[in-house]
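To begin, one chain is listed below as structure tokens, in the form predicted alone.
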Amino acid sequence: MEHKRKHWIGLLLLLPLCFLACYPVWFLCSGSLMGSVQLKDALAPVLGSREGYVSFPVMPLYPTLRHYVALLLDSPEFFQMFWNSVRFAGGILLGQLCVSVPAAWGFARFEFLGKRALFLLYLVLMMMPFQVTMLSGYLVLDTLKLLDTRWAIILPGVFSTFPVFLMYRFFEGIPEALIESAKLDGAGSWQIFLRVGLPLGSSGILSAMVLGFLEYWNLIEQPLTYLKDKTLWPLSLYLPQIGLEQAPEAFVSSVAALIPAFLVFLAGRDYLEQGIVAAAIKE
């Protein structure tokens, strides 16, 4: 009797959170399903055509999906940004397998000369923000001639400390006995790394996936920095140049962007929480 009591104490006071946490959401897609009428007398206050507060209603009045039949179809800039966004994310996550795997593998399972000073400047690495490397990440890619190109984006971010770090640890979690055991079935360094370390390591690379779509898919500074040719730039930048006149581009605009992030956080759920729960224990 006293547990169900806390039980109902505990979700009694979790509601109230869950509302203020989902009703951004909900006044998101309440807001796309809107007329232009209605939503522009209810953001008034925030247009400047009235004072006062805003006034949101729950439910459309009148639900329609004119914005969405108008940015789906009559928007080529949207689209393009958003192809832009898939090029980024996809190719930074593409090159995050073929870079960072290997190397947290490498940090888990060899010992060697300088091991512990270049995993330390990992972790210094993926503590600084992004300001703080925008200068001489800026130089090292004019060096190159990669500014305004879509390497100037794919590039840093494939060589990102981060999903090292995240599955480094799942690595150093396989027990040693069972690399012994394939060692002593004969097994080289490659075929453990296939057959052993990518399966029993799989939880810790989907979750350093499922991370790192959601930071690329969302990139601001790095785009504005880096790229002044505005046809190559992703999703991300799309929103903030929709005034507050174009309201119902603005919702609906919000919602599409949204839609692909949450999939892949459903998608990855539990290994999403693997992986923060991995990233919380320190060195």
The other form holds:
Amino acid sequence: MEHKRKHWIGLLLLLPLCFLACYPVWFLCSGSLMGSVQLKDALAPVLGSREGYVSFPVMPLYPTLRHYVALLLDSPEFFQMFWNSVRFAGGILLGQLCVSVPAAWGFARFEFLGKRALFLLYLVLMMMPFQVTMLSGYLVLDTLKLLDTRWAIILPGVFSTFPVFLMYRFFEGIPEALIESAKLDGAGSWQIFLRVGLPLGSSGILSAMVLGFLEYWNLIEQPLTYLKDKTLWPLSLYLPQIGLEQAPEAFVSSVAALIPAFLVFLAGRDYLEQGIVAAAIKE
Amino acid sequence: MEKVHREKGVVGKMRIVLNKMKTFFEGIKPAAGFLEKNHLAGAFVLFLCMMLGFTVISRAAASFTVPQVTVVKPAAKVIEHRVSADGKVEQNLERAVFTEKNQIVEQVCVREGQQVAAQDVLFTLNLDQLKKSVEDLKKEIEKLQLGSQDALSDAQVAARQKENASARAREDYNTAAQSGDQAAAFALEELNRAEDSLNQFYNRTASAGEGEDALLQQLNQECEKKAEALSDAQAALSQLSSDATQEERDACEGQVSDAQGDLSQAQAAREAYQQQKDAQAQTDMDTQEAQLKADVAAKKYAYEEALRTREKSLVAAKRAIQDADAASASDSTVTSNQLDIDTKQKALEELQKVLDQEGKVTAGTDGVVTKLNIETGGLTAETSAVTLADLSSGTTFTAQITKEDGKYVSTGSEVTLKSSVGGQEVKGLQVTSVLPDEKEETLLDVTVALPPGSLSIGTTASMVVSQKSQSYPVCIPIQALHQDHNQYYVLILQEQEGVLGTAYISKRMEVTVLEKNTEYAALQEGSITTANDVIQSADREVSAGGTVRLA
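Next block: the form predicted in complex with the partner chain, after the form predicted alone:
Next comes the full complex, and the chain you just saw is listed first.
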């Protein structure tokens, strides 16, 4: 009984907080189904000229799929940007698979000169926000003649430090005994990596992927800084200036941008939990 | 991951789809395994496929809504104005053939459009009707002549009557004058007599004033005597001395007083008589004077009356003379009758001529029958019976053009005619005149003189006048020019960098048109140059600022 009561008390405390966290999503979805007149009326204090605060209705009065149709069937620009986002995210993740995973394995299992210093550097770089490295990054990309191309986004992402750190944690958790036994069976480093490291650290890899996807799907600053050609812009830059006239479009495109992230999150939820746990526990 | 609870709805359906996909991808184990394990990942893939589908659909939809346009660069051209119009060849001169009116047409021998010679018979008139008309005319002439005669005799009689009246009036006048004079003279005599009497009376009265009346003299003597007596008595009284006695004084005083009394009596008598005499004389004179004056007045009045009467009768007589002499109204019956007779005589001659020709009417000149105003069995009218086109005078081509086209056609412009029948072309002609049409205000009549023998009368032909302007550097086809509330504009292509790459948008540029014809428009340089791409045509309506794509 006690347990159950505590359970219920805990639930009562958590539910409102949960509601506060979920409300924006509901707000977004109902707004995307709202007619433009009602939407404009609701958002007028924010985006228009009216005074006061926004009062947003919970349910749309006359729900309509018109904006979905308008966006999905009549806006080729949206899709161009969508696929750009997919390319960036996919490209970066693929690159990270190729680059960060071996790097993490290297950090976890090997000892070499300057490893500590390098690791420290990685840590420091991981903490720095984009704005700090933006200018130097711009100069480097300009020297490499990569500005205004897709590689300006993908390459810095591929060589990002955070997934290395995350995966390193997982790889570190693999018992040495397994590696030893593999060595005894005559496996080389490559084979140990592929046969032992990857499967055992897969949860870490996947959690890094999931987190990475969530990050790179919503890139704004890099494309804004490094890309001038509008054909390369990702979805996050679809509505550079949201006015009252584009409010319905904004809502629907936000929902459309939400779905992949949502799906990826759902798919990799378990791995995410594992990743967070792994980051917390030191073995 | 294990399926711990039953999925429902969409997810359940997806499972079914995924199972199907699993059997399809049997060969690719890892993929199949992955898909089976991770239905959410499958959902993700499905989502991506859906987005791919939508991408294609949205691009297809855009291809329907975005207009396809053809563009053209402005070039240097010469604007040629060609005015073409259809018209007809007509004759320059026409002749009308007249005939007697109200005759019956027996037979019409020609058709409209038929060429005739001078001797050809055009139509024949009914002979009986002609003869009847002749007879009628003769009778009318006779009537008129008789009428003239009557008019003449009437005139003569009237003249004579007038003479008589005039003479009589003059006689009356003279008589009136004579009698009037006599009466006046008589009255004047009477007047003079009366005036003489009056004058005599006045003269008598003036002299009779001195002639004394005897009685009056006597009375005067008496008065004197009495006066003497009085003075004697008074003297006697005074002479009396103081010693006189009272009786003597009383007797003297008594004598004095008697004498005074007698004197006063005599004076009174004299006064009375004088007064009486004066009064009577006065009244007698007054009455007489009055009578004489009245007489004079009456006679004067009678004289004046006589004069007046005389005047009146003279005036009356004079008026009578004037009346008698008054001119009588003019009567030109004879002259007008004569004129009618002449006219009818001429008509008679004409009818007689036609009758002599057996009712046949010939053309008189060579020509082409353009209009027949008569029909077999109908009545002829006063207007022309047949209209002929005179071939010898030449032919003209006429056409009508609108006033706007009239800007490019003027007298002397070179024109080419092309006959609609046979396609015969006549070049090197010049416009003879360009005049406003009488009936339609918006049209102009263009005439071109044709050399003889080129095109026959009645042929329809089309004319073409072409006028070339100077060479303009910026010319666009006319389809590329648009108009909006009296402002011309064109749509030019502009490149714009967008999300989908280089896109074209249409931009509206307002232009000034220097000159245009039905094919090209010459624009003023400035806003438009030969480097711009001008949108010439589109498969749907293009709005300024909208996206377009090249066809």
